[in-house]
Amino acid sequence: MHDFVYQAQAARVIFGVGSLQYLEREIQLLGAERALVLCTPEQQEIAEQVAELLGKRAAGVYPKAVMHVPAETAAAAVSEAQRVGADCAIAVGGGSTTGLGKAIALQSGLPILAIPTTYAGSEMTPIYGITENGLKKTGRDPRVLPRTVIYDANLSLSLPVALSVTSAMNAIAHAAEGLYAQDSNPVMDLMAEEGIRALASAIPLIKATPHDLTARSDALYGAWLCGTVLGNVGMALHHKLCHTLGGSFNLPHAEVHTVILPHAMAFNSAAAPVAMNKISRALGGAPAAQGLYDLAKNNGAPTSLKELGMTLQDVDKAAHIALQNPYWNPRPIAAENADAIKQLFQHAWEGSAPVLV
């Protein structure tokens, strides 16, 4: 047993089926009056519907999330929410809305109640990101951390399989970083371990049978663990690759993360062999990084970059600017491996099956 420090971070859940009818005595617990409503214009339907459960509460729904969290988008919400008198957000959706919230909360100091729809995790870390310039600049705060999250599987059922798939592997990548992270401690591997081992059991089940409400739940407990273990530990080589395609070549998030993991896992396979191991076991035995390209691959989700608009003259300027400010990963993100990070991405981008490199 390593040492370790381990602090747990204040976080209310509310899991079940139909547990939204619980919105406004959350918001009531939160002090809140007026409840601006956050979603992207996709969902605002829902958003719709959460605003007329909140009634008098609602300040109104405001349906401008986007992915990578744009810097104007983020200036423009917390003007929104000032003009509408607003003292709390309610992100309803998934990692783009949570985002958003994340962005009011750090520039205005309002508390976020996240709605989850997807399997993004965020709204269970401390995590933020907000683009400009092309870059995207992630950071932490403890003033972003959703006060209070509501998962209701009855609201993922709406979200299209190949979404549903994509998405739930952007959690896994969460949980299997986390297995190797600099700061990792055990709570977290059994958290991680378990997180993994729910949604990959989740994602065949979502994918033949849609409006199963257990396989639902279970893709959002499985999230709820992942996220969790983001939000405690430090991320690795996984999120820079994944910040990079994102912020610069404003790739789509969760199908970024389901096209580099396999790749990341086996860039770090030799560095991490006690992570690469509880991952197998919960993948239920397949190696790491083969693992998780089969269970994209298997359940119709993309698999190279290029699948994503990538081309292949951006995977060179994709990896220089990975080996820029990179994150702590137990195998060096350095000069020395830049040939062999180079190779992460030729592969990632034909789609090719991971290469122990």
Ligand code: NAD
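Heads up, when I say rigid core I mean the largest set of C-alphas that superpose within 1.5 Å between the two forms. Numbering follows the first chain given and starts at 1. Quantities reported herein were computed from a predicted structural model and do not represent experimental measurements. What changes on going to the form predicted in complex with the named molecule:
- Relative to the superposed core, residue 341 undergoes a C-alpha shift of no less than 2 Å between these two forms.
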The other form holds:
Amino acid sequence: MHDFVYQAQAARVIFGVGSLQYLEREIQLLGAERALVLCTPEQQEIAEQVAELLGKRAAGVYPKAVMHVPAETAAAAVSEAQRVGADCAIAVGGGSTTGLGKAIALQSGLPILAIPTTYAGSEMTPIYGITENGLKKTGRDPRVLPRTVIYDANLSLSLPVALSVTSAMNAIAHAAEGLYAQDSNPVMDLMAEEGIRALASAIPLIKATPHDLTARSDALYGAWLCGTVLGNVGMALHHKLCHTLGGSFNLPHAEVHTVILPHAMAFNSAAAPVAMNKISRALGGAPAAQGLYDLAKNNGAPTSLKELGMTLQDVDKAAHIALQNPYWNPRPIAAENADAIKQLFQHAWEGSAPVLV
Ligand code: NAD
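Could I see the form predicted in complex with the named molecule next, after the form predicted alone?
After this comes the whole thing, all chains and molecules, with the earlier chain placed first.
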């Protein structure tokens, strides 16, 4: 056993089908009287239902969350919270909506209650991101960690199958990288392996029967575990590459994670054998990189950057950006591995099976 530091992060989790019914109790426990409900324009209907459940404790619905939290959107949301006298915000939705809630918490100190409807896992992390002049700045601050999280699989039933699969792969990516994190600890390792197992077994069931509440609950459970790992230990190559592709080439978040993950695992395979064994065990025995590729492909997820709209010319540019500002990874991101990084991008662009390089 290696030495480690384990810092528990406070968050109250209410898990279960139908657990939205406890919302008013949970708002009361936060000591709040007036909650502003946040959502994307697409999820306004469910946010209205949430506000209705709260009755006089609802301060209104703010349906303006968008991807990557533009600074203007965050500032407008803070003003709206002040205008309506909110003493709490409820984020109903995926990572974009939770991200808006975090921006409000960062700027105003209001407590956040999150009701996740995707598997992105942002609700379990103290990581925030705000985009200004096209650049997404991320940071960590304990104030942005939602105080309470309600996981109710009923709210994830409407998540389209394609997005369910890529969102689940996005969650698996947090756990996979957590398993070889420089600051890993045995508690996060347990959560990571169990999170991958829960999501990998839920994905085919959701694809076959999108309204299967047991599979949806298993996926949310996995998302909780994987999000917790993301919030507790550092990420490496895979997340950096996805950040580059999302930020510099404006590619969709969950889909990019899905495409890159098998190739990032192949790149790190020899340098992190213990993590790869755990991933393999969680996938039911398949080798980590190939097993993740098959999981995505067999369930209809995109496997190439090409089909996400990236051009071949951008592949070199992406590899070049990825090699700037070196960061920790089990296999060093350094000049001697430049060709392997280029190959990784080439394979991901083509959508070919991962190659251990
Ligand atoms: P998202 O929140 O952008 O949602 C994608 C789309 O799906 C939106 O239109 C949304 O309204 C819709 N949607 C969500 N749930 C739905 C449901 N149940 N039914 C129908 N439609 C639904 O996507 P995401 O992948 O959850 O989040 C991505 C964002 O979150 C990125 O900006 C990413 O950087 C961020 N993120 C942050 C962290 C963190 O720790 N800070 C972690 C993971 C992701």
